[in-house]
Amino acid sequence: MTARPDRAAPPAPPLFDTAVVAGVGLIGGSVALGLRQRLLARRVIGLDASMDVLREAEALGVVDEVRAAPGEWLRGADLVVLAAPMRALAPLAADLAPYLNPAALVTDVGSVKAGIAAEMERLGVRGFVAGHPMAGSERGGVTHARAALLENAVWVLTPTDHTPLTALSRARTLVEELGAAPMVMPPDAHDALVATVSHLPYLASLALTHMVARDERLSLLAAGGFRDLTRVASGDPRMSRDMVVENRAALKDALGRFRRQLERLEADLDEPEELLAAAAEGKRTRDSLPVVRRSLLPQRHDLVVAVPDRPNQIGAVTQALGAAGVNIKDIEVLAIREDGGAIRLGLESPDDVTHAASILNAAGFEVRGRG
């Protein structure tokens, strides 16, 4: 009796059926791309008040569809990500709250957590888990969004005493599936830490750039080290202002500690050995900071393939493409779950992506390409 060939099983279901990203900028767009490229949601909807932003996001393939205003359609979403600027975050939450599905996971990507966590509790959104991906760029907007921005980044989750454990568990899974590393802490602890490592450096950058702006000779001498030190001053001024103002209590405390450090260093100018010890400590600390390695390779032509949780599925993919003469330049396992996962194939050209997608679709695999 001839054995029947093993047919490809149906692709594993995504984590979410419908995901909504409210605010399709740099971070929101990167989350949307991560959800799409890693096959974590069947449909990704971009919500934004700007039609220009929505048209651009749709044209770039960041989202599957767009909406300009909240409404009853939101009840179909089982994941909602609030990605508006800090000042707009609470008003956005209030606008969306009446339409949210009680069973949906709701999270945000703001850099200050205590305020939005309190606001969502006030609004009665039970499935909310406040979050902050520690990633970004001085270049904003959906044009610069990329899923790789979130890969290997620390993503802080800040539950409160009222956060359901199931919601926190789902949020952790989402972060891990997007390629980031979840870290859990209370909202107030997060805000105090971020005041020192993120918001204080922004104010220090402003102070240094203001000194240069007031003396033309300084700008002529400012070299690469100065530019590196003040890079964060190139961020969007309004968004940066709103970020630090929202966290002003913790930031004022950090500024007080920073002043004391500067005063100590000023005194050490008259004590060379003390200054040497301070410099050595600074070098040890700076050299011990973890280096987050993001993608430094040229843009690839990617094909993401959903694979069921059964033996030899990766082999079935590579054998089918090899038999058709498609050269796989790179392969990466993106996600593994009990019901399946996804792999990313790096191919040579957009034509190879189209060809490979046709072959794998015919074999019963779900695919999504990015040329």
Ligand SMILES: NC(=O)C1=CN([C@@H]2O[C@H](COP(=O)(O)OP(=O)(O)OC[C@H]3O[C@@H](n4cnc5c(N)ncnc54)[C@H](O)[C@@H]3O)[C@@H](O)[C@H]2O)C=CC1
Second form
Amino acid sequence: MTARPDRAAPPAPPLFDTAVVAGVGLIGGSVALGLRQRLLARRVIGLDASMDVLREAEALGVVDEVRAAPGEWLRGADLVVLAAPMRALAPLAADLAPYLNPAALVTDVGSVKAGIAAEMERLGVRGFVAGHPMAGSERGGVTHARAALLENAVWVLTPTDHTPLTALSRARTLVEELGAAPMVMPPDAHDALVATVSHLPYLASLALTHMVARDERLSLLAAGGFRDLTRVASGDPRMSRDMVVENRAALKDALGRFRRQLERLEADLDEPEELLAAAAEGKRTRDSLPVVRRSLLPQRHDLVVAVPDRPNQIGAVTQALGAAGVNIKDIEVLAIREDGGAIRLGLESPDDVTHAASILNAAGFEVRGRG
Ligand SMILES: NC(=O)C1=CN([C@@H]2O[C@H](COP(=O)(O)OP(=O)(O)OC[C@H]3O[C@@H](n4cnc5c(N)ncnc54)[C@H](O)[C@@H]3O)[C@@H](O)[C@H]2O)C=CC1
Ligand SMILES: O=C(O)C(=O)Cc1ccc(O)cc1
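Now that the form predicted on its own has been shown, please provide the structure of the form predicted in complex with the ligand.
Following is the full complex, with the preceding chain placed first.
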């Protein structure tokens, strides 16, 4: 007797029906790509102040649809992610608030949390959970967005006493499904911590770069250590300025502690044994930092391939690329459904993406690539 396999269970509905990402730049674009690639929303709508950005986001396949202004259409959204620059977040929230569906989960990705959390309470947006993915890059804009940016990143969620527990639980699920690790704490606690680990290092990197700015000999001598220590000075100046100004109270406190550290080290210059102990402690701490986040690993260039539900389709993809000498650095199965699924290939260069896309197209596969 031939056993007929049971029909596969119907695919689970996506977590969200209509997701709106407001501000489709580096982070908003990466969230949108994660939602799409991981099939977390039936459709993803991008809203942005710039038509050029919207056109680019659509052309890159970052969003399904675009809108240039808020309106009644927002009522259909059950997820709204605010991802505009810091200073635009509160005005944007006020523009969207009249149209938000009370049942929608609303979240943001801003780098400082107390202000936006208070503003959303003032606006009466009940389903709001403030968030901050601790992942990023010095290069902004939708062209640099990629879902992998958020994978394995710590993503802080900062509910207040008024945040509904169901909203917090949905926000946690969203973060986990995007491949990140949620960490929950009050907004003020978040702001104090990022003042020390993110905003203070930014100001320190500015101070260091200013010291070499006007002497060419110094910049010629600036070696790997100097470059490593000052990488964040390459971030977008306006975005970085807005971030540190928004968090200035906590940052001033961190600067006070930093100054005391420097003074102690200055005094230790005359006490070599003390300095050795400080150096050993610094090494222990630095060496025990958790392994570098995904977002800091060498950049991969993604190609997403739709895979029909037939035997050996992944084999056919990898064989075709192998025969053409394309090296696959990373591979991820994004979704398996009854009618097929998709895989993400991480390739070494934009050229490899173009090359691989033409090989796979010729072999009959549907692909979507981003160099
Ligand atoms: N860049 C990074 O590494 C990280 C940034 N963040 C936060 O994410 C947010 C976005 O930053 P990025 O993606 O880097 O910036 P970005 O500059 O790449 O993107 C911002 C997007 O928002 C759009 N925009 C500006 N004003 C707007 C408005 N009023 N309404 C709608 N859209 C508007 C811009 O056209 C642009 O497309 C910021 O609040 C930042 O604090 C959080 C974690 C990391
Ligand atoms: O480039 C990096 O490593 C960063 O740390 C970038 C960054 C910028 C802003 C944030 O709110 C969080 C992370």
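Residue numbers count along the first chain shown, from 1. What we label the rigid core is the largest C-alpha set whose atoms superpose within 1.5 Å from one form to the other. The model shown is predicted, which means the values in this text are computed figures rather than measured ones.
After a core superposition, would you say residue 308 shifts its C-alpha by at least 2 Å between these two forms? Yes, its C-alpha moves 2 Å or more.
Once you overlay the rigid core, does the Cα of residue 356 travel 2 Å or further between these two forms? After core superposition, the C-alpha of residue 356 moves 2 Å or more between these two forms.
Aligning on the core only, does the CA of residue 51 end up 2 angstroms or more away between these two forms? No.
Once the rigid core is superposed, tell me how far the Cα of residue 327 moves between these two forms, in Å to one decimal. Comparing between these two forms after core fitting, residue 327 shifts 14.2 Å at its C-alpha.
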